[in-house]
Structures are given as structure tokens and as C-alpha cells.
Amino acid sequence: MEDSEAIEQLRLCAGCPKMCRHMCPTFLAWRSDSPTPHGRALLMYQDAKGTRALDERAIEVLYQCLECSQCLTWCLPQVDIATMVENERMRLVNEGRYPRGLDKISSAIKTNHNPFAEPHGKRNKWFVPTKTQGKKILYFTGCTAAYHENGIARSTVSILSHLGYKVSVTPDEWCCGSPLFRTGFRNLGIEQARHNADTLNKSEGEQIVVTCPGCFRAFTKDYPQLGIELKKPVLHISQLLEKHLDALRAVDFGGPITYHDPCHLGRHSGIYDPPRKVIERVSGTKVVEMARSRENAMCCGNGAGMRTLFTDQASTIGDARVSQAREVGAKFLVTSCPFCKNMLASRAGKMLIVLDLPEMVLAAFDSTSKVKM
């Protein structure tokens, strides 16, 4: 790291009283100062100044970061440690000094264009074309909804059809690149991005809708920063549904509903109100907010390679988030991210029903009375 401004930012962070560590999910998981914003800043600062090079343990600490950016919310000088960690990871990957547990993600995406090593030909197996003849819209499914959370994908297509859209998907969809950008495999991520841009720019849809905030951030932030242009507007499903609030049905869900803000949708993209407006329209009740919500929302624990490299600690973070939902008496925990839904549902047990936003909206469309789940 040679950027003098970045080095000064690291010095500020390394010398701070480090109160942000109390909000850092990885501090909760490890109960150590090392995997906290301050700890990571100190390691990068020492490496940049030539005091202490990054050894194997230091590299591990840099990969014990969710890049959720909650530390930035609490940082008065606005030191963006998550971005610095991401840039440092890119250097480590280029030097071949990254945790080898990430090879299964990068090789799976390179070979099958998804991080789960699923055959690419199965990507659209869930899709059933609709007969709607309205405005054409392209649904970019994203890897998690395509392979592990089909209910979200099917619900999305059904809702869009209800709203009068003619929905299409493309067999040429590849991983958006977000898992690669976050873990340092930027060059491979660029390959995925260029392919997707070419594919999407040639598609018939007038606009692109996504259900994955990782895809949304990649399309609206990562791609432009890389000089890769999408020539169609991109909307997250919550933004699109907000435009159709009057067309959504309201039913009794039979219990309090809380909402989990995905990091990529909230802190990284500034989208907080649209999903809440949709939830309140569909349920007819106010969202019961957790103690940590909106810009202070806690990460689910599933991002930036954490669940792949440190499964137990990722689960600890997911457990904590589920506990926060239970503390406010919620019966339903709704999110707007297939990745978050997958983690939170795996930790919720039977006392809490976890839904993604399209699943909740479809439940209302399919019922005119109290929703039973």
C-alpha cells in the first residue's frame, strides 16, 4: 500500500479509542481485538510503513471481515476500512497469499459461473414463462435465488406477472461478480461483469430487476467504477414494488413483523424505506424495528467469504441477528436478500418465520384471509 492518504487514514483508525469494535460483528464472533476495524487497520498500517509485514495470521484477520461497513457508521473521521480491506485482499490474491479455502468459490465461478459449483445449465430450471403481454422486464436472478432459494425467484416472477410485466430470464446469466470483488478476485470478477454487460445490453427487457443486493451493488457501483456500462436501468425488487404499492394486496399475517436490512442494500446502496413501505402495505401493520436497524443494522454473517472460511463464526453472527428479532417479539423476520434469507432461515428454528420480500408479497396475493405459515 503506497497511497499516502490511505496510510494516514489507517493511522487515524489504528490510534483511535476503537469504540466501533463493540458494533463489529466479528468482534462478537471472536471476542478478540484482532478481527475488528482497529485490528485490521493496525496490521495494514504496520505493513504499509514497513514495520511488520503481513504474515499468515494477519492475512487471516483481513479475511475475518464481513466488509459490512458498520464500523463506518460509527467512525467520525469516516475511515472506510471495508474498502481498504477489499483493496488489500486484491493485492493478496494477485500475490497468491490468500486463504486457500476461497479456491472453491473462485474455481466454481470460473468453471460454472456460480459459487456453488452447480451446473450452469440448471440455472434457469426453476423458471416457468408467464403469459403476460405487458411491459418487458428482465429478471437477473442471481446465484443464490437460482440454485438455493428458488422460492424467491419463483415468487418474483409471479409477482411481476401479477403487476402486468412480461418477465424474461436469460440462459447466459453469469455470477454478477460480487463474491469475487469482495474477496479480492477482481480480475475474474471483471470477466463475469463484461460477459453480463454484453448479455444484458442485448436483451429485450426495457429494464433489469434484481432480488439480490449483491447483484444490485455490483451493477450500480462496481461495474461503473470498472468502466463497464449497463445500458438499461437496474432496480432492486423493493424499489419496483414501491412503485406499485396500490396494486399490492394487504392481509393479516397474524403476528409482528420485523425487517433485516441487508448490508449491500442498506449501508452500501442507501435503500432503507422501499422494503419497509412494501411490508407495511402488504401486512397493514408497522414494521417492528430491531434495536439495530437501518444504517446500524447488524450483518447476517454470510458475506465477503465469511461463511466459506469461518462457518462457525458466521453462524454465531447469524444467531445473534435472529435473537435480536426475537427480542422485539417478531413472528416474521423479513429481508430483501436471498443470501441473508438463507443464513437467517438456517439459524431461526421453528419460533421465527424468515421470508424474503417477494415471498411475503406473493403470500398476500395468494390469500385473502389470515396468512398461515
Given for the second form:
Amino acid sequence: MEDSEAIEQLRLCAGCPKMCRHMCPTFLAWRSDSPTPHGRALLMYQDAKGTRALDERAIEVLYQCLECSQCLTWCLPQVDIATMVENERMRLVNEGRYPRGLDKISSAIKTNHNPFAEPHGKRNKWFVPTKTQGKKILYFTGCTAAYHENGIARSTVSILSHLGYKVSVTPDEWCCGSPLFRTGFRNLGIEQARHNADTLNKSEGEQIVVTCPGCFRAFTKDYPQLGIELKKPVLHISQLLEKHLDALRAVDFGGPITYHDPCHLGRHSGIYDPPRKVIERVSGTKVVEMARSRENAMCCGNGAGMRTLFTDQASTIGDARVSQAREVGAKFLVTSCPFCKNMLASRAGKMLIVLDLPEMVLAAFDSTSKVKM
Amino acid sequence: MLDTRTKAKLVEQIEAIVGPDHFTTDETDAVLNAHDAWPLSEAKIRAGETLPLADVIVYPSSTEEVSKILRVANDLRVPVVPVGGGAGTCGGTQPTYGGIQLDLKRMDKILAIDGESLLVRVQAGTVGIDLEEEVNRHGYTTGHTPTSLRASNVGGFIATRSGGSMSSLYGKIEDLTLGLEVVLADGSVVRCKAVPRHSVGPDLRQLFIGSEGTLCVITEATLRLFPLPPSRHFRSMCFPDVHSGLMAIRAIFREGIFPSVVRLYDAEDTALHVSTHFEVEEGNCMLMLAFDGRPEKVDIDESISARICIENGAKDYGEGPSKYWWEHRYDMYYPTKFATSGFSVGDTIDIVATYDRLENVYHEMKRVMEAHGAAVMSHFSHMYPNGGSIYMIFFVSQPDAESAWATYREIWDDGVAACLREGGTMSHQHGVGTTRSTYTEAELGSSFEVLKKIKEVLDPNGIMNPGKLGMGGHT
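Could you switch over to the form predicted together with the partner chain, since the one displayed so far is the form predicted on its own?
All chains and molecules follow, beginning with the one already shown.
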């Protein structure tokens, strides 16, 4: 986007009487006019126009954004504030003017290739190779499933084996770069991207499957925009499972199931139906939709550095999303993102069972006739 | 702006009340809170100008905290500007003299929905759409749906004496507010009981409704509810001119029919907002109607209204334009590239008058506003058996900021003067705020002195939203 076009977009948002604010998760968390799409736009507009430069608080406000793009769903002129915030963050990082709390993510990725500062050697500790001799598929695990949500990773391998795939993982998998792209560390993200592209392009897998929508968006949107080519098809697990609906096992889950659309999978990649089809096939019931779903789904609160920098507010957003699931009487809250699952499960308490899609599918495979959770 | 010593004292005491996380003295937050949806503020921001800033923004969570904050402000003689959704169009939340902006957005609880008495008790900081969607889930509507519904909140509705787009049937906010809790400048909490009506002296609720933060801070309200209507029909009728459309509207009310929506667009507004989607003969004026209620009643009301319109020379457009408007009613609230380019500024003077004066007010205002080179378009909405409101919408673009702001002010001055001269009242539902503050005395005439005396008693130090509602600055 040209500078003049960006300023015009910011002008529209800065001049709007806040028609999307009521849907912005960070407005919900802070109940202030500052961390809102309008607030971010006004700060960037004034900076661009030379009215008022970004100060430390303004920079903080720009990092109080989940980049979830829900505002875009409610924006008639289609001003993409999330992208503009992301571009602004890149400038701030290049100038060394970003919240220092992000250093622990960026330095961990730089040294350990994951944002959790876990040893790289532990990345595939969870993996137990199976003996299936079918179509070769490489599972790019993603950092959250590899280190914090091993159940998702193991479930994925198990399901893929059930479906006849020969699953491999690679010891050379690095962070996909998504947390870096979203928080402005683009150059460091590019390093990860180039490494991953080299690794994946050389791998034996005929296709690549991911469970993390952050990885999926990085591979299918960010990498191509950066001119980094993956020479194999990339599928999100929900897309792959949709192709095998008949092979999935259906059982009675014993209660209403709702689905949380991850922002990277839904609004950013347009994938809404495949996970729903899988859930409906496996449970034999319709997904009970939350009041805010699909294009209008609320973010879980975990994205774009929010949980790292503003833990309490991220949790407030997670709590709100869990409440929305409870409001529709759900017993199960299923998502299709290890990062979302991690946040939602941490806020759900005992009355709501949070599952990632592969965990749900495997539960059906492993059960007799009724899933007990 | 406050002097350093007063500000330090204020901040210390505010922190003791709300804690360190619920107030800010940061300039960035003040900049982001400095404007509401007043078109002149927005135009100035676009032009790179800065606006008056508050010294402190406080986010209370309870009536008790509001009370303590006001006591402190009153002791220190610090201006207090209550802020709701910040969606007002008159600069009502602008902190003209600095001081405290008391931002009520954390007071957002829906406290009780009473299906037996059809009431909802709600905190002032609840956003309108959140309230409406919640009561919808219980099978009710508040009947209050202004175009700003996504951005404005309950306290703002009441403070500005607002009206929703279906107000001809459901009523305005003063009809819908049964109970009220407010805090006065000295920190005392006043509660007006929620009853359908009473005869225990004057209705003091009405003193606070529309007081725009100059007399009190609204903290809680009990609002009426209506069962969601089983059906809603739309009907559109196209008239050769404004006069015949108004004749039809008047006749519909005389039949005892109260449509939920009554909007008559003049030729210019029809050309801009209707002809772009429907074939309409140039110069014609579109009337949009909606009818809520049981299907049998709606059918009868609609057919009688249609007959009246046709008898007054209308062409029947079916549900099309009216339904289209309903489905896109929020669209006009979004800015466009055209309306925000260069030194452009537009605004709406939402006047009200009785039928005998309404057309004269319309023609005269249009004449004087157009004399400044403004594009003027209007619609008549929020209609009653005795008269109605006109949205006199203008748009002007100038080569530089100075002439743009001056022309904007001249249009307002001449438009309001014409309105008053012809017997209208200068605002139907948007309020006074900063835009109309200097006209208030002329508008209210002898009753302005009463308002001033009430202000002097309730707010002797003049801390409550100074500069608004014609009340001048703080002492």
C-alpha cells in the first residue's frame, strides 16, 4: 500500500464514530477508548500527518492489539487496521522502539527456534514413529503443540496413521515465524521462513500438514508475500480430515459441542466449514454455534504478543470467549488451533471441556460407543 | 488545564479511590478521549489540529467511586466531564477546560431483566447494542435504536435526551426511562424510583434527562422493555413533494396509527440515498414506513396508511426502499473518502417543530444554509401527531481550514437563527453540547434563567461539564 493510500485509510478509521469498537476484544478487556481500532488509527494518522509523534504510551497502545481483524468484519470501508498495525510494528522494531517484553520471544526464537525458550533438542521428544506405510506426509508440528500441547501432536500422528499416512516430522523444524511477523520482527521471521522452506522443500513428505493456524497462515500467506516458496502443498489438519470424512469414526459425545474459529484459520485464511464438517461427522450432531462465530468469531485473547505483554487482559478475553461457549449450553468447546486451545483450556474450568480438533477425532477413534471425558 | 499542585493533589486522591490501574494522566490517552463524534472535531483532527485535553481520565467501576471522585473534584474545584460511548455529535464530552474526564465504560453491567414489569436495570456505561442484544435474547427490545447504537451507551442516551429510529412507536429515551440513579456535584447519590408515573411533585427524572453532564453524572437507569414484535412490515411511498408527504404523515397519526418508522426524505436526500438503489423520478420524495406488532394489526395499519398515502398523491414502492434503509441503517454512519477529504465538513441540525411551522422552518433553514454554498439535504423523521423533527444535513468543502471552520459556524448560526425565527426548536435528539451551547439562551428564553438557577444550586462551583448547555465556564 502506498503511503498516501495508507493515510487515506487511517483517515477514514480515525474519522469513524467507532462502529466496530463494541466488537474489539481489547476494548472489552480495557474498557477504554485507547486500545481500540479507532484509537490505533488515530495515533498512526497523527504520526503520519506530523501532528503528534508516537510516544511510549502510543507504542504500547499499538501493541495492545490482537491483530484478530474482527474490526474488519464490521468496517464498511474495509480499513484493515490489523495489517497497518503490523506494518507499524515492523517500523518500530526496526527503530528499536518496541515493548522490551517481546525480547524474550524474539531472542528465544533466535537461539532456540521456539518462543518458549525450550531446548530445540526437545522439539520432537513427543514423537513416536508409526509403522504405517502409506502416502508420505510431513507434520509440521508448530511450537505450541511440540512443547506445550503434546496431546494435539500425538493425536494428529495417530489419526493420520489411522487414515493410512506415513507420518514424519523433521528435527530441523524451526518456529514458522508467525509470532515474529505479527509483532514486527519481520527480518528475524524471514530467517525462520527461509530455513523452514529449505527444510520442507528437501523433506520426503509429499505434502505438509499443520495443526497450527499460525503456521498455516505463515506458510500460505506470509511466505509467498515474502517471495519464499514452499514446493509442496500445505494443508491444515481440518482440510485434510475433511477429505477423509467417511473414514472418521462417529461416537456420542454426550453433550452439545460448539466450535471456536481461530482468527488465523477463519478470518485470515477463510477456513470455516472443514472443521465444522469434521466435528459434525465425528459427533453425529450439529455444531451449536456461539453468538459470535465464523467471520464474527471473537479472538481467544492469545494472539500477536498479547498474552506475553498483557497477560491479565488476554485472560479476560479468554474468559469472555469461554462464557460465550457456556451461554449456548456447550459441554465441549472444540477449536482447531493449539494456541487457542491452550488459552481457552486455561480459562474453562471444569464445566467445559476444551479440545483441539485432532484430540476430538482421536477420542472418537479410541472410544467404544460413548466418549467419556 | 490544572496547575501542577492541584493536579498532584487530585491524582493522589483519585488513585486512592480507583487504584493505580483505573486512571491515566498520559497525554496519549487524553488525545484518544478528547473527541466524540462531533463532525467539527473530526474535521479538525483530519486537518492535523489538536483538541482540548483532560488532565486526568478516570474509569470508575461503581456509583460509590463516582461519588467519591465528584467529592474530590468539588473540593478542588476541578471540572468534571462525564464520558459515555463518546458517540455524541455535539462535542458534549469535549474537556473544554481540562480537568477530569469521568469515563463510565467500566460500569457496563446489565443488573436485572424483569419480564413481569417489562423493565431492565442497567449501568450507565453499557453499550447500546450490548443491551439490545441481551434483552433480545430474552425476547424483548428496548425500542431504542439510534444509528449510533454500536458506539453509544445508556448514560449517553439519557444525558443527551436521545431518540431512536423507531421512536414514533416506542418513544424517546425520556419515555423509556422509568428509574434513574445519578450523582450530584457534591457526591450525593440521588435515586428516582422506577414507577410507571407518579403525582408526588415534579418528575425529577426529567430534570436529569438531557442535562448533558452539567447537573449530575448518570450511573444507572431502569428502562422500559417491550416484547419483541411478532412481525415488522416495511412500506415505501413516493410523493411529488415534501408537502404532500407531510400531509399523509399527519393523516396517518390522526387515524391513531403509530408506525415504528416514519421517515420522509426530501428531493435531495431521496436523490442521494434512495435513487442510487431504486428508480425514482427526479424531485420526488420517499416516505419510509415500518409497522411493528401482531400480524393482524400490522396488516390493518399498513393498509390504512397506504391508502392515506395514495390519496395524498403517492406512488407505492412496496417494501423496497424502506426495507433497504432498515437493513443498511448504520451504513450512513461510516465515513467515506469523499466526505473526509480535504477541508470538508458536514453536520446535521436536527430541529423539531409543530406541523403548522414545520414546512416553513424547513424551507427557511434550507435557504439560509444553501446561501453559504452548502449542499443541504433533509429528512423528516421521529414524527408525532403534533409535528416532528427534520434532519437538516449539510456538507461544505473549502480550500483551507480557516474558511472551512468559519463557514461551518456561519451555517450553524444562520440555520439555528432561521429555525428559531420560524418557531422551531434547535435540537430534537442530538442535544446541545458545544455546538449549540451559545444558542441555548435564545432557544429557552425565559426558562433559561430557571435552568441556570437550578445549576447554581446543584453545582455551585460550576465543575459539572462546564461550557455545555449554555452554562459557561467553571469558576
